[in-house]
Structure formats: structure tokens, C-alpha cells
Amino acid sequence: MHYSVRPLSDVMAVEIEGIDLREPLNAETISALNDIFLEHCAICFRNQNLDIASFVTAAKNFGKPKQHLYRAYRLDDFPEVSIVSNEDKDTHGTGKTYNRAAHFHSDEIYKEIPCKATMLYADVVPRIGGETRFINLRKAYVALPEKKKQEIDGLKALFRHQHSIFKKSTNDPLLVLPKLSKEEAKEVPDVIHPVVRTHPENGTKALFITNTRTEFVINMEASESEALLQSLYSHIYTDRFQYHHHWRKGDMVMWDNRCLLHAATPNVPDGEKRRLFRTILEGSRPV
């Protein structure tokens, strides 16, 4: 099979065009695809045009596909995929419009086994507006001075869904999480992760922190903690760890969550919708 393989920044993702999602995949260029996923931590194949039964089956290439925690944006016929909108509602909170995932994340890094990947893909897209914002946290632990290397090995850390940092009277808008209905809550208990992670495919290691989820570090004073934590946030949030996604209708982008953090962008105009269909892939625990 042909197609060609187009970096989209220096620091992650490539494009990939030539593939056509709704037509079975041989083992060769499956294995070829995840050879240049574990490289690039990114993947985003252009012109796509799935509808949600083929955006399944083209998910099933990379992994085994799972449900999303918040059970009112799975769908009933495929309760793997959830649809992520700009009219995403806070179902058991206020019922209000909220901005979802605009914080910085990886998906289920509150769960005792995380997902290994995240899959959109962009059935609606405003004109302007709706970027996915991504930190390789690969090159941010490279970059790391040595000593602060030896320093966070063989840490671990607590994480939590319900990080107090949302419990605080805010009015940061790209701070806010829908309320959990007491099934959705009982799935999600606190756990305990490693603050840097040894990909189970390649062996590199990467940060596995993020200032919504990580509550603080175990066996460690409280102050001692924080600051630690906000050193390494203040490296990890900088513009040279960072590749925005410009969405493209018909764009399906695949991105390793044991690596890479993500957001979307709140900058959708008024009256513009953007929708995207979503599965995530099963994983493996922290390492």
C-alpha cells in the first residue's frame, strides 16, 4: 500500500495521506503504522470520511477500543465511541454548555490502567477555532538537567478525577469538570502512578504528571511536593514542548496518552459547531 508520511511539527505528529480508513488494513501496514505512532506519538490520517460503524472498525486496527467514563456522551448502538462537542453539557451538574477538556490531560490517568491511545475524528469543524493542544512529555523529560532526572525516578504520585485544584472557587473556565454520577464515580477511586513513565512499546521514558490530575507525591512533605511539582510544570507548559492540530474535516488523528498531554482550545465562535467522534484504546498499568 502506498502513502506518504509528511512531519507536522518538530516536536510531534505527522500526517499521513493515501490511507483510506474504510478498507481493511494489511498486518504489514498496520505494523508499519504503529511503528511511525511510537515514533511520532501522533498520528493524523487526512480525508477521511467514516461515519461512526467505520470509525470503529478503523480503530480496531490499533488496539481494542473502551468505554468513556461519562456515560451521557456514549452512544447507544456503539457505547465505545462518545461524541466531544462545543455544546457538551454538564448532564449531572448545572446542565450548562461547559468547556470540555480544555485543560491540559491525558485521558485516564486516574485509573489504576490508563488507555494506551485516543482516537478523533473530525465530522464538523467551525471555520476558525477548535484546536487540540499537545505537550510531548517524551521531550520534556529529555530535556530535563540530569540531576532533576535522578531526582523524580522512582517517584510516584497520587492522582485523582476530582483534583481539589476543581474543588477551588474559580472563574478559570478551562478549569472545569462535569459532575460524576455515583456509578461514574465509583469506577474512578484514587491511584497511584509513577511520575515518569517507561512506554511498554519502546522503553523511553516520559513525565506522567499533570497539574489537573496529580495531586501530589508520595512519601514527601506536602510543601516539598508542590514545589517539585510546580518546577516540573513550569518546564512542561512551555511553548517548545507544544503542536496545536488545526482541525480538517475528515481528519482522524490517533495519539499515545503515555507520552503526550492534550487540550482543546474554547475559541470556537459563536454559532460555528465542532464535533468530532471519540474511542480510546485499552492499555497497560504505569510503569
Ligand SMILES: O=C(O)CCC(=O)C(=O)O
The other form holds:
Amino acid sequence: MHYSVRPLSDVMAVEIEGIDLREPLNAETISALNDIFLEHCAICFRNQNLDIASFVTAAKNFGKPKQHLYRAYRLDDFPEVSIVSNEDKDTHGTGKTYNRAAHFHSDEIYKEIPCKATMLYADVVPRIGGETRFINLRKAYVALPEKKKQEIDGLKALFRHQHSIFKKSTNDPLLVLPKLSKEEAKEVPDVIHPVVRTHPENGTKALFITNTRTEFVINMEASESEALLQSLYSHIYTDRFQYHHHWRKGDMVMWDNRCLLHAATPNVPDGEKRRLFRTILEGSRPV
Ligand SMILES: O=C(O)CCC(=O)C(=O)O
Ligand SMILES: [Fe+2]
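Switching from the form predicted alone: structure of the form predicted in complex with the ligand?
To see the whole picture, the full complex is given below, headed by that same chain.
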């Protein structure tokens, strides 16, 4: 199969043209695409034309789709798919449209076995705005001073879905967390993960923390843990490790949550629509 692969930035992500994800992919192509995915952490398949059923079929080339924690997001006919839309309403709170996922995160990092990848398909894109921002945590780890790497290798941290930052920052419209049902809450008890994660498929190391889910470092004085996390955040949350994806209609982007953070950009002008199909792929326990 002939397709072109071009980098989208210096820090991560490639775009691929010449693949129609409505068609079955052979094992050799899937394996080549997986190698590209592992190296660049994100792939954008341009010019796709998918409905929900073909979106699910496309996703299955790369793993096993799983369902969103929030039951309300699941589509009735395809429960492993949800719709990301700038018209989402905060049904638990104000009832107004709200900015979902506007803070940097790694999907399901608060779960014992987080998903490995997320796939978004751009069904409707706004004329401007609505970029998805990404941070390469593998590059961020590599760029740390050796002393810092030694200090943090082997540390573990506690991850919490209902992180204290959401309670502390109640005036911040970007920090909205839908309330969980009892059933949903049972699915997300606090979990412990390594602060530096080793990629299960290629052995590379990446920082594995976010300021909205990492509550504290285990076996460390609270103030020391907070100081360490804040110093790592100021290293991570800078432009140097970032790529911003400007969506075109028909883009199917798949990214690796084991080495990237991502965030929606809540800048879609009034009157414009943004609508993406979403699924996540089963992953493994972080080590
Ligand atoms: O809307 C976006 O750009 C990102 C949404 C997101 O965080 C997700 O689908 O996991
Ligand atoms: Fe996300």
C-alpha cells in the first residue's frame, strides 16, 4: 500500500495521506503504522470519510475500543464511541455549554489500567479555533537534567479522578468536572502509578503526571511532594514540547496517552460548530 508520511512538528506527530480507513488494512500495513505511531506518538490520517460504524472498524485496526467512564457520553448503538462537541452541556452544574477537557491530561490516567490511545475523527470543524494541544512527555523526560532523572526514577504517585485542584479552583471555568454516579465512582478509586513510565512497546521513558490528576508523590512529605510536582509541571507545561493540531474535516487523529498529554482549546467562536467522534483503546498497567 502506498501512502505518504510527513512530520507535523519537530516534537511529535505525522500526517499520513493515501490511506482510506474505510478499507481493511493488511497486517503488514498495520504493523508499519504501529511503528510510526510508537516513534512519533501521534498520527493524523487526512481526508477520511467516516460514519460511526466505519470509525469503530477503523479503530479496531489499532486495538480494542473501550467505553467512556461517563455513561452519559456513550452512544446507544456504539457504546465505545462518544461525541466531543462544543455544544456539550454541563448537565450536573450550570446547564450551560462547558469546556470539556481544556486542561492538559492523559486519558484515564486516573484508572488502574489506563487506555493506551485515543482516536478522534473530525466530523464538523469550526472555521477557526478548536485546536487540540499536545505535550510530548517523552521529550520532556529526556530533557531533564540527569540529577533530576535519578531523583524521580522509581517514585510513585497517587492519582485521583476527583483531584483537589477542582475543589480549590471553583471559579475557573476551565476546571469543570462532571459529577460521577455511584457506579462511575466505583470504577475510579485512587490509584498509584510510577511518576516515570516505561513504554510497554518500545521501552522509552516518559514523565507520567498531570496537575489535574496527580495528587501527591508517595512516601514523601506533603510540602516536598508539592514542590517536586510543581517543578516538574513548570518543566512540562512550556511551548517547547508542544504541538497544536489545527483540525481539518476528515482528520482521524490517534495519539499515544503513554507519552503525551493533550488538551482541548476552548476558543471556538460563537455560532461555529466543532464535532468529533471519539474512542479510546485498551491499554496496560503503567510500569
Ligand atoms: O476536544 C479536544 O480537543 C480533546 C478532547 C479530549 O481530551 C479527548 O477526547 O480525550
Ligand atoms: Fe482527553
